[in-house]
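Take a look at this single chain, the form predicted on its own, given in structure tokens.
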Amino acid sequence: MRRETLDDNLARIQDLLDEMGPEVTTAFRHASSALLDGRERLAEQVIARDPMIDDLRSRVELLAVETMNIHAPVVGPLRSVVAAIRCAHQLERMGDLAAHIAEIARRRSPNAVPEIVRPLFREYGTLVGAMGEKAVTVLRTRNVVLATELGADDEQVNAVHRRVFEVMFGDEWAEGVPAAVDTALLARFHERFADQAVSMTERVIYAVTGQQPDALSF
């Protein structure tokens, strides 16, 4: 039987890691538009499935956990395993966050987001999703410049994320508290999201430059 080489080991880490980005980005598509649109039925599907993205991180740390135990990588190789524990913790938190906007579309569908702010949470989803795909995009292809992207996509997430509270604190908020907490809440759900993906792109820029992201210029 063929033993399997690090780079076997490497390969198989990196495949776990391409099925659990799509996994992510699907459920944060699903629950934003659970959220908005009052699908229940999809949001459900958001919740049933993320004991699958919780399975895929087990996976990958056994796996990864695996390889420094038997291969003992240095250096590029140890950079990269190191990265995908932590990319797959990243994404099982991506995941777990998508679950809870997918709970409070459900508990208050068909209307989870108030008429005031819905426009913003349209806008957040889009912003978020989008950067959440770029993540995934990373993680993929390795690809350092597209990573550098992702901090002022951030500040464009964070934006949106001052104009939800505003309106919250303003003259106009006529929907009470328990809708509040719950606005809050999602609010934070999708900042941390993409505060997530930002994360995770800066460990994929280390794995592959050995450097942190604000040494970089390109």
Contents of the next structure:
There are 2 protein chains.
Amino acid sequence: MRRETLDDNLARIQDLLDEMGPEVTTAFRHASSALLDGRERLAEQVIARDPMIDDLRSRVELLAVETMNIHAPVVGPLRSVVAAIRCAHQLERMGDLAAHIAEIARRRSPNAVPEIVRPLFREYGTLVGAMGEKAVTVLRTRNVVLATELGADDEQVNAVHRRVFEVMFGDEWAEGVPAAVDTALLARFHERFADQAVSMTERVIYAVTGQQPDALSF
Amino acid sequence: MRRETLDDNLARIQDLLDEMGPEVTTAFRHASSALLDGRERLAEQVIARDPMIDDLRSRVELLAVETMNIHAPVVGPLRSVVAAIRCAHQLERMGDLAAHIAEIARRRSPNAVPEIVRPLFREYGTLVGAMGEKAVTVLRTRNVVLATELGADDEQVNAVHRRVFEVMFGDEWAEGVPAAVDTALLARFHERFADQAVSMTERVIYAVTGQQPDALSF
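Same protein, different condition: the form predicted on its own was shown, now please give the form predicted in complex with a further copy of the same chain.
Next comes the full complex, and the chain you just saw is listed first.
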């Protein structure tokens, strides 16, 4: 049996990340759809699949440590392996956030989001979902140019975030306290998902270029 | 000049973590005090000091990668180095959460927490602050027995968390929507800080014992 080379191991780590990425973006898309369209079964599915994402994270980590132990990679590949561990954690966290959204969607189904902020959450879901997909594409392709788009996307997300809070704190809010609290948490989960997508992308860039993200106008 | 040994490097990484830990626990204690006692200047101090914690995280990571690159440690110390990177990220995140609490404390000063939930937040702050300190002690001393306490602490934290929401959703809440939203976010930041403390401790145990935390009744 041929002994696995460092490149074999790096490829296996990348395969695991490429399996995690679409799991996480799908979880978010489904959670968002469950939230906006009252699809309770879809929410349950997101919650049920989350442990699979956690399991993939754990496999990335074990394989990364094994790789460093067996192959003692020099600084370039070493940076990739360390970045892979970090990205796996960020994907796991993004999966958790999608599951948190799904939990609220299930609990408040079929009208999880008050009518008055529903168009904002539709925009929010579309924007954040697209950011997740871009980040996962960057992780797969190491496309540094695509990575630079995430910064501008994040500003749009922050603008929607502020508008959600303006509506909740304005005179037209007639939904009461529990709906406001859940809406605030939903907004926070969307915002954090987007933050993690940006931060994961920065990680990939660092692994590719060796440059700290600050130097790349993030 | 004597070349640095692996042990020298591991000690330098531990020194950085031991510098980060107390910064983070102090940030939380100060944020909690700013919140409960309307100490606006203290809140500003927490926010101003947060970049220093981020900088320490970055130094841990650079030194860890350098250590793996130069010394190619075998699996035991390798696990420690990987755990150090992870713990530094968790401490950074705990610092962020303390800063988020301080931001709300500053914005709503001097009465950041409505009277009706103030005793709960006092309890919450004391519990979560103590968990942060235990986690930092575990990180410094690798005391596995102390680590096992965190699980029980976390259940107490969850009980307080639920009570905060019961009060907000009950008939006696007369504070309106904005205060409810900030209270919910404050509760979430406390809960996440505690979660990170537990999770960091699990990390340390894994580095020490090589056993996944599940096997240790977490």
